[in-house]
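Only one chain is given next, in structure tokens, and it is the form predicted alone.
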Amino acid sequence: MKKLILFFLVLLFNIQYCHAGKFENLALTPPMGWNSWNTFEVNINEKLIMETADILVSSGMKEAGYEYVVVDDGWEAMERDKMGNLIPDPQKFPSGMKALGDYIHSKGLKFGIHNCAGTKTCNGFPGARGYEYQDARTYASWGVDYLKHDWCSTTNISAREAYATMSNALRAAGRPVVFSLCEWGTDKPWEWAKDIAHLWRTTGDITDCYDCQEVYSLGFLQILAMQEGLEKYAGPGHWNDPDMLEVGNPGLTVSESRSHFSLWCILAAPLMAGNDLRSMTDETLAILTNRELIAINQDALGKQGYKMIEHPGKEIWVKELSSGDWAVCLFNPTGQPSKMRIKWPQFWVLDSKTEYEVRDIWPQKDLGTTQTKNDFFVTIEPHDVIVYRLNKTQKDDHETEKK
């Protein structure tokens, strides 16, 4: 008899292992919105978060594209309630999040939410482990649309278990959410968490630094340089998370700003931005909502770009997008002025035979195509990038033959 018992054990953990409840159809392009960690940890109450929303409004951003309002950690009280629900810090959410989820809908944005595959979240609030039907069903209630899913407090715990848990329990609780793993990459999610989120990512926390490492935190280059390789697994409703935008954080300068960003976008990563809306400049601003670029982020065809070209001082990364079009970033890491030459016909993912059209996107200028401009130098400054977008052209060599 035991060994039936446990036979049905094995044979239901398998079940729900291998039929995770992911919903589809959500985040077919990378999500974009706004998470308040980078800037104020646990430091966040209602106030804060209405009036980020009226600023994502207001400002353009949410017309460029971001969506998601993402409460972090913090927001929770230090316990749960009778009945073992989560519920909100009375201090700092006096109208409970229901509320909060209604005024942040009524601005045309989205609801994201913050827990812990734990028994405790990074800081000490409740975590999900043994309450993941429970909190699912709560934040339904609450009309949750994204749900950001820490990894504290999981020792002798499987990644891979606990999040089917959480992956299954939202779909069983009926409300579309948008799951993200924040699994920090321990246990390589992206080899197994397609199925399960529709993000994961895929290292430690970043922080607003250009290059350094500390304890719990990455910087810029560190965080750019674990993305490598990584490519072939995202692709429309599952992607490669490099963490938040650090865009207009003190830790960075402008130029510094505007390359993380621009290589957030050839890396089809998430655009969650990070800063303190109530207080960026127009730089900022104007970096986070570059529409080129967030077109090149954004584009269906949804494949994540990579790095084809490192010398010393200067990078080349490329993204393919939709109807043959290319994005190719140039990026100088270094502390000095990099010159480079550019032969668009050396560039090995194009297509020879075919013209484009060569758009610089940063200062948004035309600079021909790659036949009447193919053979021209360029000065990139430190830690700074330039960015083109090639468009094919409609009529290309193969259709003059054809003529």
The other form holds:
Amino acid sequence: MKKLILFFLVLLFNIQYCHAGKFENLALTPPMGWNSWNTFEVNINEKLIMETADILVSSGMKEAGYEYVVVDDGWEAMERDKMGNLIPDPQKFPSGMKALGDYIHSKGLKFGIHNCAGTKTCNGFPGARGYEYQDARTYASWGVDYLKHDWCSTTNISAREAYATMSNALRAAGRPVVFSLCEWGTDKPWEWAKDIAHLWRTTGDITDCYDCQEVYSLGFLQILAMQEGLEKYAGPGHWNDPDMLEVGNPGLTVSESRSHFSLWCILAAPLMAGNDLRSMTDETLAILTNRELIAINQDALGKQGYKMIEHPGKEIWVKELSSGDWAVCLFNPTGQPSKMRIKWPQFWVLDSKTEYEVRDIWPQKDLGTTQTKNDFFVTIEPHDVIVYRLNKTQKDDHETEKK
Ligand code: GAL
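Show the same protein again, this time as the form predicted together with beta-D-galactopyranose (GAL) rather than the form predicted alone.
Below, the chain from earlier opens the complete complex, with every other chain and molecule after it.
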């Protein structure tokens, strides 16, 4: 009898924990893609998502690295079916989610979907609570590659427990899925979510506003400020998520979109475009596909950048890159132009004995090296940035070998 009890205990343990933990080797650099929420909210349908997938390819965004097409809240029918399965809204997604996933995959892209750890999503659609394993199997059957999991209708639920359950469910369903927590930073997921998720939101919702703070939405400056101190929690496969991009959306000027994109790249943030790709201007496309900035964001070392110093009208953000290179972002958050003197030999994070080639990224200019041009003034325009990449001229032997 004792043996039988022991057998069942071991079996139970295995069922509970043998699949524990997220899928490894996913999101080794910050995920890139497009998400429907920032522009469309619940006004989505399969035509919009398919057209967006088409434009991701035809615009060159896919080639620049944008990969996941994420359908946010509003895709579901108001109720599950009789068997408790999630079903899409038949008017918005008449061909079904498997067909949509197939279409997205046929374009060489990946399929992302939204749901919620609570009983309902923030817009009242069925949530995952109590259905996690069933939903994970449904997503696997639809070919879902990315799940954004929200945090509405969660009274008396522990975030750690609820998200671990969904993570285990995805694991048990067997299809590798990037798991994105959207718990708004309430319970400091950076402290506990590394083993169950690939990214976690650090704040409430972003809005297309440079500087504003509403109850449920924050401006770019507010969100940026909330990232300070979180850099130590990010790395390959586990990222802080300061929310999706508002680049190109009506509430931001071109300078503000440029600053937003540059700083999200410095932060090693997931780059989820949130604009209407069908009406995107050339300027917006140029910002979103700036290859040199994307290379900084996607750098294999996976270090999140941080604010090195701040004076009124000027902030310096830095990000360490592979092979001893650095990215430096000068940001002027104010409405007046600000002047800054750069003296590379005294620049804190650099090795003063090492020579770096300096590339000014937005105007695409090589400025010489930290020794040939080591002391100069720049003007940073209001709400704008200057981003430099400093490439070490002499890589160590083992670094050269690795290349
Ligand atoms: C919020 C989330 C948004 C969006 C929205 C959908 O909680 O932060 O990014 O997903 O829910 O209802």
